[in-house]
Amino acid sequence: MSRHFLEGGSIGLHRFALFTSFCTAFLIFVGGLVTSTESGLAVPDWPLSYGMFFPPMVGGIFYEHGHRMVAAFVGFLTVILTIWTCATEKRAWVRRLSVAAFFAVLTQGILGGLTVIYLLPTAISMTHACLAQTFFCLVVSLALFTSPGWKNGLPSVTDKSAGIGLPALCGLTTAAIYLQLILGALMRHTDSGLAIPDFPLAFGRIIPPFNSPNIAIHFAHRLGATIVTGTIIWTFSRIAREFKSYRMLFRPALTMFALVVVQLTLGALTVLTAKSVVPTTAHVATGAVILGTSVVLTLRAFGMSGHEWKPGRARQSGI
């Protein structure tokens, strides 16, 4: 094991960050179950549940209180991750990133409580959903930055394209995915998921009649899906053509391409099954995994193209 890796902390920190990332993805899936089963107000009080730590796990309480238990566990993991990172990590910006993750999960818990106290207001519910994706990106980034591959130095690549650079293209794809997830949250929390009841057409047309805001929100989400699919295909084809020999780029690009096919299928099934719980919830979770994969790809693209964090200090320290 190289000196550079030993100086930055242990492999244990990376594995713990990775474990926290997987648990966060599971938390997003469980949160999607709460929405899909309409269990958001199955427990009317907060932070306790019917005045208890462990209420009877029946009906919607199983989903809502189960969500709280998983969220508490992820919060606990984040506290450990932040303390561990701040105690062992020599790179100040990584320590600051772990602190940001801690405050993100703390804010997320408060927002979760407010959604119950104020009876699921759209603004708070949407913020809660979007912050969940942001927090997921933070812990995924920590898992990447503490990995041996990153800390021992990424291989350099030469981008010969005359058009948009690979890091910029990957960043554009990540931004498009995140905006699409915001639209998805808006659609779920305004009850617009079945505002257009058919697929792939919309009321038998390509462009539906915009008779209500819900139809406009739903159709915007479909347009967003088209844009995201286009950017992912663009990114994958670019990497497959120019950087296929670099596994650190090709593998996440291929994964993202495969996942978007799954995601489009789940989106169609969500409509065609009238928001059946399984495809609807899987659609939410898969969206988060696509975002996390795109974040990893984007950070690697920047790192392998010579874009470093704190360039002067990084070169001096050998990071």
Given for the second form:
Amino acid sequence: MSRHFLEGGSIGLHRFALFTSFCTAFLIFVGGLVTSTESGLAVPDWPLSYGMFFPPMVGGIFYEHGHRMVAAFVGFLTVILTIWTCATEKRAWVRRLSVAAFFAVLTQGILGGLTVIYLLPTAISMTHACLAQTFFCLVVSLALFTSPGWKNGLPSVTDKSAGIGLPALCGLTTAAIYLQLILGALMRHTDSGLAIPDFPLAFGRIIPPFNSPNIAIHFAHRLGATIVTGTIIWTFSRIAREFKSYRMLFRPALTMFALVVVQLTLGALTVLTAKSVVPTTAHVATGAVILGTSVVLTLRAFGMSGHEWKPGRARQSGI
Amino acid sequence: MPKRLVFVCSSILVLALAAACGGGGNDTSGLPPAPAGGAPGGATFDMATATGTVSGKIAFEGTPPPAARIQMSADPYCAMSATPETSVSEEVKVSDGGLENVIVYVKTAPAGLTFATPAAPIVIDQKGCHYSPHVFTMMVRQPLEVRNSDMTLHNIHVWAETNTPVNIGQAVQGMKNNINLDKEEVPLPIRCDVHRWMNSFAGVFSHPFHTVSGAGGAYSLKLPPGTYEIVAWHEKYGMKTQMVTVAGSETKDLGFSFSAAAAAD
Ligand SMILES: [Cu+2]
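Complement to the form predicted alone: the form predicted together with the partner chain:
All chains and molecules follow, beginning with the one already shown.
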């Protein structure tokens, strides 16, 4: 590894952050598998598994211990990412962000252990699921901030239309997606995924009878899907209309739009196949990728809007 | 900036160590054996005074669903050691038109009595990736011993709501663990999360008036004279209750009936 490769100005750190992001998306898929296959308690002890580092990977242990191994790998990558960033990165706020990612992955590991020891209490399992998404956003934004495109300075764009600005619209979309993921986690961890057994209608109606909290949670997630789809279409059409020439904006917007179509299909399949493992888990992972894409888009929209904020200042100071 | 680097590295190391060591002290496998003897205060009930008998058949109406074959390929050991008995689901077991594995019990025991806790342990064995017995009853604080007779690993997960939930791993053949159940709870599901098909149901009672229907759906309860509400519970077909009065040493016939059409799901 040459000295140049390690330097903050090099592309090595960016590629490494990108690799960590891919591994994290895969980890979210594997974590989703544990819940989808109800294997969360197939290994009753933590941090060891049946007192071993590598138990036989039979039955539910395959999913639970597999998740632990992938998680340990991502934790290891994050430690390297944090050290590498802190050692070579000149922007203090990027260094701080990498430290935040490290603490997030550490907390995530401990929460994962607590879910096992306290037999999957909803609050801890849900926090574990939501922190996974937050951690993913952190790693994705680190990959973005270390990218040549960002560091060479984003082009400045001016919002032509009146009303809500593009950065605010993108921020709104990201917030809506994040809330929707929290609702999704709540639905999974309260076992409400089939509380409404039909789709697209709910018990043959538009508004279901709210006989149980599970139905309310499930319906809130469907309502959330409508809102998120609405904001994504709004964001995408706005960018397609006004900023189509800016690939940095158009590409993530298009990706997000395509993914939400996939996501709606997977959500419907989850209900229609009675929570068959593959569509259910793919629905979780796709949700994370949509959030990550939206975060990239939002950060770029802010970066290009010419607003006075940290990355802009860093750029002005010649870094 | 070497100073900063050293600081970051060392804090990461310390935190990682703390994380690895945390939570290690939570081992539920060493539960103390349950104490024998009944609740304090009051004369201990003598089973010899339970002179009456309530017995009958848990009839099954309609055609029983075909027993589902269990797919055990997730663990090669299980697939290899499966027998004709262990490789079909015991959820609905009908013989001679009677439903087996129904927990039959007295809902409320006569007031003012104290019941001795049997010292003999109830044993659940895990053999061929199968729990035996599939359904059983016991008294609160009666020793419950779980054995692993398999050359694979199991976790015993007691899905208690009233009692303290338990999840114990048994990694090697021959392991034994005691589980302490100190509150009434029926049904109490027990499951293995490694082998999802492995399940068992317990009924935990503060009195000795409970049993499980056997071959032909037959059951029998010894009771002191009195009037009782008798409950029959089945994992798929749910719960039925009937009132009965027994006097002296008479035997009352009390049949229950579950029907294929009334599946709980
Ligand atoms: Cu098992």
